[in-house]
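What follows is one chain in structure tokens, specifically the form predicted on its own.
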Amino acid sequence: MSAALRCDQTRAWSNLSTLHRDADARFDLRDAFAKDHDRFAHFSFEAEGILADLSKNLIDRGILDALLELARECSLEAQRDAMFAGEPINVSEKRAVLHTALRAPPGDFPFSAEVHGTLNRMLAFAESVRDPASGIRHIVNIGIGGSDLGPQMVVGALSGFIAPHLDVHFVSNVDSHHLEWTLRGLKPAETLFVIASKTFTTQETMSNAQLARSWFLSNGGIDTRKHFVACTTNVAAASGFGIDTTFGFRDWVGGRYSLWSSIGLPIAIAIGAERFRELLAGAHAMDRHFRDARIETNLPILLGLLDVWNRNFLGFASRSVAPYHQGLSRLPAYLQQLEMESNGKRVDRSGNAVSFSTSPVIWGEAGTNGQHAYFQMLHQGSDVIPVEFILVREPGTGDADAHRKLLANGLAQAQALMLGKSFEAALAEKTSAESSAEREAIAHQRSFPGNRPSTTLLIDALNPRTLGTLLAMYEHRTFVCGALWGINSFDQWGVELGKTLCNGLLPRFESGDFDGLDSSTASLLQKLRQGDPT
């Protein structure tokens, strides 16, 4: 792939600088509404079942069209196929990303025989299990990181899915209480451990591991050859723990893409192959998508720019993800590793440092529950943070009312935001206040500024495709936003610090050593290992 001119270094840059001086501070949402009746229509997207409605941002046809010609500047569609074409593009480690393949139809991509070879292994794997006789009850997956919270999230978000006779667990807090309460009341005849890890080396994992064992010998259980099972490249390391079943991938899967791979072989055991694949589909509809739309019309682009939009010209250092599903009530941890894990980054793939704000801070929770959290913020705080909501039409199993009412909380929540409420429309109110400056401060109180962005996003129900669908559209986001910064959202050394210096202060809590540790560290250390002596 050719170098690409980063965003700041483009004419659509300044050009954008220039529409947010003119437009800072005097666009309104309620004018724009009022003057384009068709605001919607101009500004929503729809592509494989998913809506965006992006009119409620504060963008106009004026800014949309310098956004495109921003990743036309920077060769976004080229940095795109070469992604797609497998050529080294994490930079750093000289990697390949190709989690798409994982999603492909046989042959489409490179390794496809590979690929389909150890998913049709996998699968069966999770047949057998899933088969009552099996004797299985419980699966407990043991990973961290992408290896527990992609799995994790897919598997909550189907579990009217699950076979009924299955109950799925997750561990991945080194803490052992983790675990401890997980297993408790479990019985080892009925449990198979899930044992994720790439290296089989993962600090966390692999104590946890550790810890399953000693439990499972520990309370009868005789083979663990039969209850354990890996998702790792390291089939020594698994063989000597005492596991013969292991599924692998290979070094062009990162950990926060890969619950397409073996690694979802929870989500397989789960919901069965057939669903699995119904998964891979809808995600691999979302890559055509993504590699053949225009990039006028094109979903994970669009919304991209309009990251950048809202990140680097309107200085919206955050976002929040609220899905009015309860379903997918894990899905804005899942998307903090995928965003601020990927784009978390000060430097671009040259080493040079950005002169601009990366990846923003991603937070939320399902509706309705954070309207009675910190909705109130939202609304009223001193910082404009842009809301991102979730709808699915169909209740599936659930209560029809209940969902109206859901559906109705998330419609009202985006228009409140809008809206917001005028001092003269708060002081007609009535209130207990007896003098008219009591009146007013009350007023001033309930009074909401308005104006402030969000975006929706509307599918027909939430089954394995759309599922599929929805999470590579916010893969290909990412993407989007990283190589408009130029920076290369597939390495993650941020994390790879803290594990060493762990590492290196683990031999130190028997050693007392405290020499070269900054003071700190070192008398924090020392409390940790004696106690305060006051």
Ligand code: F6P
Second form
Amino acid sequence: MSAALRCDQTRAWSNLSTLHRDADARFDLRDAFAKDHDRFAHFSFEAEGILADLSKNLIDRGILDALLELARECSLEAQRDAMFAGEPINVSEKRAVLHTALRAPPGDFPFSAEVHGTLNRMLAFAESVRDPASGIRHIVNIGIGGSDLGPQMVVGALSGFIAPHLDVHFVSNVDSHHLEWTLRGLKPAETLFVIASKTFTTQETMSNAQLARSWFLSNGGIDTRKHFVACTTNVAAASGFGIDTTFGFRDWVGGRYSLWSSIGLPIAIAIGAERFRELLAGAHAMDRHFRDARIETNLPILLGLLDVWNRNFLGFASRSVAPYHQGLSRLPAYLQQLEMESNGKRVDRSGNAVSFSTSPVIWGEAGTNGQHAYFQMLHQGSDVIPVEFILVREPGTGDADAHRKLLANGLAQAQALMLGKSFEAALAEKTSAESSAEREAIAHQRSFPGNRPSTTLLIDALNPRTLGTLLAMYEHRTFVCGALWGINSFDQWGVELGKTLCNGLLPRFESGDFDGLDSSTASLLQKLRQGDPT
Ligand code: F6P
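Starting from the form predicted on its own, produce the coordinates for the form predicted in complex with 6-O-phosphono-beta-D-fructofuranose (F6P).
Zooming out: every chain and molecule, the one shown earlier first.
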């Protein structure tokens, strides 16, 4: 692929700056809806079972057209095609980016035979563990980052599909309390440990894997080979650890894109082979949409363009994700890694510093919980933070009436952000004020500015297929932002320095050698060493 233009090198970028300057002070969502009764129809898009309502964002037709022009000038489609074609778009690691191959039908990609061979073996193993006759009741996944967040989020989201005799646990933190508290009450004979690590070198995972093995042996466990399996690209290291059963994958699967690979083993054990295939099929449907749909109707592209508008022109530094479904309570954490580790970069693919902002902070909570915590700030705080609501139409196994309450809450929050409440309306409300000055002061506190943007994503039901589609949409949207910004979304050098410094500090706990350390680190280390059993 020939070098694509970076967003700020395009004509569309300057057009967008002009549009922003002209529209900024005047754009009002309430007016926009009043002027265009079909605004919802004009700014909502549907694909593969996801309805994305963008109409409550601070955009008009001119802005959307200019954003689409930006996509064209940045050769977004060619960049996307290069990813699907397996070109080494992860330039700093000289790797292809082919997580899409993991969910493609047999024959679609060059690595297809290998991918499907591993998938079939992994699913057969998952089914054998799921069989109550296996005696396994607890799956303990030991992994961190992409080897934890994706599978943990999916297992939580699909709780209703988990075999009733199984409990699936996730241990990530090197703080050994995490493992200790998880293992309380578990029996080695009923427990299967899945050691999930792309590299099989990650400090946290290796430390927990060793502690898990000690726990297993010192609590009467007999055959570690039957109770420890590994999911990794580093089969040699897993076998060095004493694990015989290993499910591999290739280095072209990034950690945060790996739940579709053998890293998805705990998901497959929890929901079974057939449903795991449905998860993959849902993701593949979104892959096809992203690859084939025109940019004007392409969901990941439209959402990515909106993200760029919000971040680079409106200056919004964060995005709050509010899934109105308890099953999706770990989605914000998963998206934090997906978006912030992918696009939290300050230089482009050629190593030049960029002069614009990149990844926003992604954060959030399941609705309605967030409403009783930080929504106050979203409505009346000094910063404008776009909110992404995720609504699921069907109640699933939940109570239908409670589900309507949940949905009404989500809709109402989006409405409140947009409509706000005027000073005059607040002044007309009954209060305990004793003077007109006090009444006015209270009315100022009770009024809402409104005109605060939100996006609503609506899906029919939460099941393996729809979840797969939703997650693949988020992956591609992250790709779109990175491609427009001209950055490499597939490396993560920013986590390396801390790891190196940690390895340098560890021996100093024992040696007490503080040489060359700054006074803050040295003094804190000295205090931490007091009472250290070593
Ligand atoms: O430290 C960051 C990171 O490399 C993530 O990108 C990755 O998902 C995580 O660590 C875990 O890595 P591994 O799967 O190799 O243990």
